[in-house]
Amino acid sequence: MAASAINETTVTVEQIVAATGGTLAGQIDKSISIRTIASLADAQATDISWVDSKKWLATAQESKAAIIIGARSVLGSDHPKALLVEDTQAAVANVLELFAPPADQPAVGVHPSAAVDETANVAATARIGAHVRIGPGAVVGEHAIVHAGVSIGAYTQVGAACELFGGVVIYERCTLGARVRIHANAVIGADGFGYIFRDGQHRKLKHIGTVVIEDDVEIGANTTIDRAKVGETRVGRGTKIDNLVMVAHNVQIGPACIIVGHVGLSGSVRLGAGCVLGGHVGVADGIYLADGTQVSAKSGIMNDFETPGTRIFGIPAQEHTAAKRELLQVRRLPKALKRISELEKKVAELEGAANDRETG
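What is the structure of this single chain, taken in the form predicted on its own?
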């Protein structure tokens, strides 16, 4: 379906220039309307696009877009369609907000089908959707948005301006700070995966701790964050977690971390501030990663990294330079083995010739 069928919003060039703080390089009429923002290849004559690398300049030249956002160092000063900005990504973020369709939200108040315990405290400005369940003693803060089918357990606290999308489950006794966004079907506060093997069977360990999600955290769809055995599992302020991430019991995630899809954090893992974990990273239990650690996708971390800002990858993960050197050596093995085989044949031939001379 075309973008215009979904979002009928149009924005003038003047509004876009104001939002980005940019400068038009060509003689573009500021009063004309722009239909949407699109990729260089898909943009039409009434659209705006962007370019953030010189490798896309050829595509930009062929693009039908009316305006192309970019840095002067990329587009130059005389590109007829250029909107020159200091920070392309930030400018695109601002333009996306201009074109964002109106949010689909429940009305202020409590939907008639919601089940809210009489001891719960729901702010008058909150929006509680259809078939929501809010347990005893739970608190839902000012301007919180709780979409259809969400379950909030007993004595859980949901802070101001949080947004919980459809199907989210927050177990009992968890705490969400302000402006937390949790996407569809995520589960916060389920039991950690803890058992002991006794008398021929796995005996479950009770998990009596909690989960604390600090302010401005965003959690992707179908992500799970388990409650602590004792104490708390904590996600630091401003951290962003992608879809399908597993956070085990007693994990401590520092502020402003980025955790990409399919990451698995085992029990009691500790991440410092600003760590970045690529997709499919696995971290063994109890591991510590210092502030600013960057982990490449598919890595398996089996030991601590205590130096801030270390870049690591591999299985088992190691410092980036060492891992690249080792990988390069592994890739040379087939040639090395072939060479060894050839040398072994030559040695055997020389030994055979020597034996012939001795016996002749």
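Now the other one: the form predicted together with another copy of the chain, given that the block above is the form predicted on its own.
If you are looking for partners or other molecules, they are not here, because only the chain is given.
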């Protein structure tokens, strides 16, 4: 089948050992080829797999994989299939790169169907796909990859080695650093959602600001990042944003954050460095979360959290321990209500007895 055929790269055991810096525990011929990397359950006799917890040792035992990557502390020293490494996840990351099939990307140069304004500045090493539109004064850096159907607005700057997947729309005057990856149909720089209510209608506020995406940011499919009213909306270096996330006007996201699917950040929210927001989290207007704040999925944040590294959850979100205790106590409500009923019965009896004594 053609689709799997392109997956079949030739990677030898020797290459894998070199890429991981690991040690084979058993007798394995280093010259043989490995077909791919697969999960323990799916791996065939020609494949490599991995195990990163003793919890999965039984599954590893049953796996057909030829080689299993893992730490000595998990696999022991003499597992016949073991490729022993210091850092299993990093080794897996290296092996994934070995087996990655060739990328599907446009040829170097500009596809004849692209509409590139004559005042745009596209690097000669960039790859511009079919039906791309690049506006006046826009800049596309060296080795950038712009997939089919992307639109780059006027005076927008796309840094070196950026990759914009199919259908991405970047409005005018936005700035992307180097190596920014934006997945398909994401939208950068649409107007912020700002109106004032006058004379019975919502009057639009012009959003004359912009969006700045720093180096090494990755943005998921169908995510939207709105432009600022004035100034800029900013996503910090190395931050990773999942699919279908909404980042409103004037939001400031620090470096190295992780923002999971369906998160909504309202206008002027500020996140410090290294914050982690779970799926469906919502943050109200202007809220500040300090460096390293960790927010559980589905939380709604209505107050600042100024202590770095705080774990929070709930609607409205509170510190993790308090929120958890609250949840547990709600679970104990049936019992509490029963205890109240029993108390009422006993107190009634005591009152009865007291009355008896008084009237007796």
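Just so we're clear, the structure is a prediction, and the values are computed from it rather than from any experiment. Residue numbers count along the first chain shown, from 1. In this text, the rigid core denotes the largest set of C-alpha atoms whose superposition between the two forms falls within 1.5 Å.
- Taking 2 Å as the criterion, A18 does not count as shifted between these two forms: its C-alpha moves by less than this amount when the rigid core is aligned.
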